[in-house]
There are 2 protein chains.
Amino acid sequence: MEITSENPAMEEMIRAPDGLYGVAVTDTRISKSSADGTLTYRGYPIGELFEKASFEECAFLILEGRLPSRAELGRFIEELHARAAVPEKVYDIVRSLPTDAHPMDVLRTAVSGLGASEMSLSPRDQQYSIIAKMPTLVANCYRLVRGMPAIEPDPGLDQASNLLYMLSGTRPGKFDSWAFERELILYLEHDLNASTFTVRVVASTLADIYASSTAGLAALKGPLHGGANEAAMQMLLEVGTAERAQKYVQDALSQGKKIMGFGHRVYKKVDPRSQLSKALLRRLLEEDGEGDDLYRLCEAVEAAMWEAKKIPTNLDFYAAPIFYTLSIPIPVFTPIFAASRIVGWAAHYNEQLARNKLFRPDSVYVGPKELAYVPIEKR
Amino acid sequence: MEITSENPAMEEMIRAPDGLYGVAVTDTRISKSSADGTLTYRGYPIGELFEKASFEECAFLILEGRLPSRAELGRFIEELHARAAVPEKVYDIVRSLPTDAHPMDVLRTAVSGLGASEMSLSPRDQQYSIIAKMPTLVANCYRLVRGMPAIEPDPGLDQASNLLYMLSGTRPGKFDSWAFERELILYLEHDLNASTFTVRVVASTLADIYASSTAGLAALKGPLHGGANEAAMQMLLEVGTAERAQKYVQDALSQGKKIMGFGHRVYKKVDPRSQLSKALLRRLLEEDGEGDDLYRLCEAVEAAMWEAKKIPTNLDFYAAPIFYTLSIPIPVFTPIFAASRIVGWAAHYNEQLARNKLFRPDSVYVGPKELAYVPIEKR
């Protein structure tokens, strides 16, 4: 427990809205999402980064607060490669888990176990290690649980290509890699979502990056936070064709079902990441010669939801069919979110520690008072 | 992501104090700590429970909101016993971890892995499972990492006795068990400390109790939250004798060192749990015929800190020498905290879900704005 002389008197206590909606709990210099449908990473508009930058460049930007020089980027990439291999002992942990274990349970346990093995590294090296290893873990947790052999990362590939390669065992084509990298860039960082907030709360106890990220992964398991891209894909498969979209949405809404991949705390009219992904899906289907059925299906569901509820798609809605088109197995969709978001978590971890105060909120006690203990024979 | 129509306009955004000090983030009916030095569990004063109740009775109270009848308590104890054994596969995970791993890393990884194996249980059974298994895990994580064989829980023993038994391999004496049980009661629950708050944030994503507790354990690793009882014991051993206390405290304070086991966010004059523990330490030393050196040492450090800084001891300060007198290895002190607090976490998990709203706070962006991307060759 922290020693402090501060203790706001009870009269001064603020009762925050549930979920801390509309309550700013910290200053940040990392990213900014606005209701007008804009998002910046360290001050750069997401659209520009999406078009022009590599995943590694954006990761450096988010971690260090500035775009890297060519030499810095080279060293950064080299360090990620040097640290990408996962110790065999961590794979032993994964092999101890049931074959039907939830992918997020597996990944969380592996990251937690990795932490137990790397306490002798400096905090800085720990961060680079976990960022470098996360794609390897995502791919090989999926493989090992299913009895497939692990695939070592290929030092000749960038982060996005490597993740696709380790998942499938085949080196991806250039456009596929590029498209996947775009999605990873969009998942890198997004302000104080539930997992990033969890990371900051745990960081505030001065726990290490593995503990904090394990907690972030725990939050990402929750269907209200992670999991939406998987659920969106399942729904798209269920709808099947563009022609069935309107009826499906109407039926679902009238039955009070949640439609996944729609709505966002911040973006009420448009999620810029969704728009970028939508255009990317169209290009990807063209490049891969897949026809536009999937695109038309997505668009029809989007239109039906807008018509019915005026709720726009979020990132997960168009990321899902992109992952699907890239032949990524659906159970890996949320782990992929984590493979990218680990960078944002690390940046928030560092920002929290730079000016730390232990998170220790209050609550309003509304239960019974002044009860007297009654011996068990008199109850 | 949650679909919601709420979006407080930016003008209405509240900037909360760092660490959410003085900000009530929820209503609660579980426990209440007050600046005047009182603590109640579900409305019952901690002093009465400490004196009269068993650990299992208090755990039932915290979980269910009322004291159990004799039949209910019997069923509760039976269920804990029936679920106390840990699957061998989870022990395999623990055996994969390095022998010098941090005890909280080991426990966190084991709980995370347990979760991966128990997804087919109902949420209610999952809670009883994790509560029943936590003492077993705490003891056997300690043992297995050191190459000692696991010890199965003895169904003839209560939770407190079982934990002491599994740690040492010897069934404890009656008074030792009773004293240890008193401390477990004090650690059961304490409002929105950092780990419990973490549990609620993760629960709000609708993640399961294992994910939420894994995150709680992650927070408890941080030296500003858990770990204080271990640090307090290390300090007491370093001071050595009552006669050296005043000089030690003065030197430490003048060197800006943190003195562990003192101060609390809520209790500014007295922590009721510390007072109860202090009296218990005295009795325990007497019963065990250990002399009063340790007690005098603690009292001298307490007096020196009060004189110098007017900061009272907290629970950890007197719990530490009690655990030490009970021959509990110091690295298990924080895991023991978790073995008890899991009950409070489960109660908060349930309370969160009963009226859930995803935690999604805001932040104030204070970084650079409107930067334009510069190609790498021009940086």
The other form holds:
Amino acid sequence: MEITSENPAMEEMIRAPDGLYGVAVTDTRISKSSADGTLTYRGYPIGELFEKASFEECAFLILEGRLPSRAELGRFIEELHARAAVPEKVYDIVRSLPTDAHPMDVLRTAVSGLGASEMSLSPRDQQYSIIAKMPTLVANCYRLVRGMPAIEPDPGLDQASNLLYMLSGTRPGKFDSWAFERELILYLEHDLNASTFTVRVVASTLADIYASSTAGLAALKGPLHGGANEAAMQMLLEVGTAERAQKYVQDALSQGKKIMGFGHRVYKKVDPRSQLSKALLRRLLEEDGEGDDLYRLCEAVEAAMWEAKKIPTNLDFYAAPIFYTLSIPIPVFTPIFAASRIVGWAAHYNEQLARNKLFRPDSVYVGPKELAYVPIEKR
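For comparison with the form predicted together with another copy of the chain, please write out the form predicted on its own.
Shown below: the chain alone.
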């Protein structure tokens, strides 16, 4: 790394690369993504959990560092159910927002309002409250600003099924719930991505979980992070058919446009979450009798992009058509990311506080120096 010494009186600074790429800023026991195309949650390969575990089991694992016993899992699920309902005063805030507000803006505002109403809770209860309520908020923030009534969570449904139910008002089929749950597992955690790093920075100030999560939601909204799943689906709809994929990709690249759903800071050859989602999309389409047009379209865009740039798909590329097949409105795709990732944020919040040091990086000043003040009448 480049060493700078702009001011000899100061300690030498390490000039990190832009975006902090390749720079380790903390230790973690929560998860790890690697350039070789692997991802682990607390030491468990993602493929193991994807096929065998429930969302609640994985959430407990991320939070507590181990898989739960049957009794522990039962108590965990009961606690989530008991805290899933959202106070009406938070919904009043949501109803006051513009009808065309993006669901991520509404969700961020609602989480901030929730925090203001739950300051009397213990830190642990605050975390369990926001984890339990996030799916309810995701669904009803979308519904309420559009004039639809809120739907209360069903204590007989798991987190994934409940979210689908609250979005549509219809209880989902068993396979649809299972498929959606797989995607929530993939979105649960992913080491120091932009939103998680934001959460840890805010946590390092000793702010509460609501402040940290609100900041995480702000980071998640961007199209280079959580918003990529919405943009990927819009792009697929614009391409339309598999036969148009190659020309679309060629034209977009020649115009300098970014093809959404491709590339990752860590995964250079394969994103394991994308490969799991790709296989799941095919199973879902077969189960629902939808035909393979959407799958063929995705494959064709993927192949065209690999041929042109050797850039692999990321999680968002195949998650988007899965959500679309499940009849989830596109503006809700990014909030769904948050409904799952809130668990990872809480785990990182706790890990940060366990041996906290305030994040305060330095910068290299490259602007003008020793300017003389000019009175306003002479400017």
